[in-house]
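So this first bit is one chain, no partners, the form predicted on its own, shown in structure tokens.
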Amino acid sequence: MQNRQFILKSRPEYLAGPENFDLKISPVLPLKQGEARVAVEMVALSAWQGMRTKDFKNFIRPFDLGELIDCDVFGKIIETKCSDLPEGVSVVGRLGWQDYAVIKQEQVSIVSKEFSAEEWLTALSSPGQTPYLALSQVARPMPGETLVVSSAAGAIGVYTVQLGLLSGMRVIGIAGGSRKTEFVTTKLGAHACVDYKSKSFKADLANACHDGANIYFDLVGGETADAVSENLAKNAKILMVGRVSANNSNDPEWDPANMRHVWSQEATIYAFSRYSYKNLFPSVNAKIGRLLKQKLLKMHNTNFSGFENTPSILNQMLSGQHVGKVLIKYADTKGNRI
């Protein structure tokens, strides 16, 4: 048996594409006592994994030149020298861009096939967690309020918008196209959804907007973010999830906001990390499951296959071509690897 790894060759001034990354080949070794190997079956892409090909300071390190991408993945267990990881268990945890992983106990959680692999890694991981979290622990949604996803056809805001609504609240969404925000008001359901690369957006933002947005779920910063501060209502929440914007442009470290708004309306910006609550995960878990059980909330996944297709389909997701979660698949129903 070989592994395939990709490691980074170079950190990208933009975007990170296939000529940043290096495919490595080594053979499989020997397990250790308390060791196991997983063989990758799926895994999720994130911006933050295109964030963290450059070197500035964030919530998490850059990667090292030379160092295998890490992401979370969906596998089983198909060797082992660890009582508490036994051969056939699916698990999930942060594994990387890899055929095989050698692990230890506290590196995966082992899964129930009560849900599939594409549950684990969205509604049961970072995308529906967070929105779960940033909701009722921070905001405290009320029935009535405006809420406003910038976003709102990604990973994590596919998920924001139907628990926004199932909380009883007026939804708007923030997104690039025509294609995603027909998504956000047709599949999601918001009751609308704004497009900012049209030359109206600002007039739009403000039309859907008409009594202020109470809650504002930030997930890019920038001047997504400058436009939404024109419309907060009074004692408005902004929660801050994330700054794709600043991230994923050729300088991140110049990251500007109009506070003149957020401070005339007296709003408050919550500065949000779900790993602040990772006690919670259990218990969150157990109500999203239910939520999914009833189809009250719905995966919106982009799916792929193909190891080598890794790097290109990164490059894809970071320029705003997919909706939803973007997965890859990594071995067939028989375990060949793909």
Ligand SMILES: NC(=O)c1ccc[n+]([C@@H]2O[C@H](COP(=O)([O-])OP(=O)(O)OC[C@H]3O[C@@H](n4cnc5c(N)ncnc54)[C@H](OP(=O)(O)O)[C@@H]3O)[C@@H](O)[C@H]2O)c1
The other form holds:
Amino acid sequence: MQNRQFILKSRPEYLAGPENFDLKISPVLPLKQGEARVAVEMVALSAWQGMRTKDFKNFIRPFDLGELIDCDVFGKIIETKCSDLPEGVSVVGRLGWQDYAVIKQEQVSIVSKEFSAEEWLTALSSPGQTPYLALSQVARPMPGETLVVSSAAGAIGVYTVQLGLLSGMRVIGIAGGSRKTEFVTTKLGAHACVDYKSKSFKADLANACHDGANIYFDLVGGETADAVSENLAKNAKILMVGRVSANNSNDPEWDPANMRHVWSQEATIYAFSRYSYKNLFPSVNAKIGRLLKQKLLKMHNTNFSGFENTPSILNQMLSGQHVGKVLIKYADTKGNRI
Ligand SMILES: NC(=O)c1ccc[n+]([C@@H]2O[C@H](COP(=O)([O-])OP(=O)(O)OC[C@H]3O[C@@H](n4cnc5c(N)ncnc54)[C@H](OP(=O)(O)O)[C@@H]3O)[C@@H](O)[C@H]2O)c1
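Next up, the form predicted in complex with this ligand, please; the one we just looked at was the form predicted on its own.
Once more the chain from above appears, this time first in line as the rest of the complex follows.
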């Protein structure tokens, strides 16, 4: 049995793509005591993967040249020498772009068959947990308040918009292009969505935020965050959750935000990381699981298949071509590699 992996070949000038990754094929190795083998069935692409192909300081170190590209995966244990990881169970973990991973217990979580692979990689993982935690633990939304969400059609954005609406907020999305703004209003149900690539962006945003933004869920930073700062309500809360606008740069610029607006509205900026709330993941997943079952929360993913397509699909995702979480199937239902 052979294992295919994608490793980092070179750092991209701008967006990572096929030219930056090498295919490495090697025989699978026998297991040692305490190890198990996972057959990867589905991988989830993330904005941070593009960022980690670059060489700048962030919340997580850059990939080394020659290193396996890491990402969240869903898979099944197909061989085991670890009593806590029995054959046949499904797991999620950060196991990367490969067919088979040799793991120890602490690298994965066993997941129930109650939810699908797609649900475990999206609503019940970072895309759902991040806004659930940031809103419930930090921003504490109130019905009638206005929530502004940037990258609203992205992996985290789609759940942020839905959770804001479930909290009774007036939700304004920000996204790139009319296809995405339409998706955010018609499919997600946001009250409005503004195109940050449009010439009339600032006027459109001011118009949509007529009562001011009480909560700004900031996934992108940069000029978009600056534009929102001009439309804050008194005592607004800014949740600094991501910095997509800097991810694609080799040398991220000064991140502009006019502090005069933050000061004059007596707003508070909260830098947020989901990893600071690890102990709450199980209880948050129980609540998100209920919302999924009640169909109050819906997944909006872009699905692909085929291991070999992974680098080009990452490039498409980073350039903003897809909505929601981008998922790639690596094996069919019988476990055959795709
Ligand atoms: N704090 C935490 O705990 C936490 C957890 C997970 C992720 N994050 C961070 O949250 C951010 C969003 O993550 P995600 O996985 O949901 O990614 P995402 O929003 O799905 O990222 C892809 C999207 O980014 C947008 N984009 C690309 N370049 C942009 C630019 N220059 N300005 C504005 N938007 C741009 C594109 O949408 P458009 O077409 O609309 O431009 C693209 O579709 C990332 O920075 C990630 O690192 C934080």
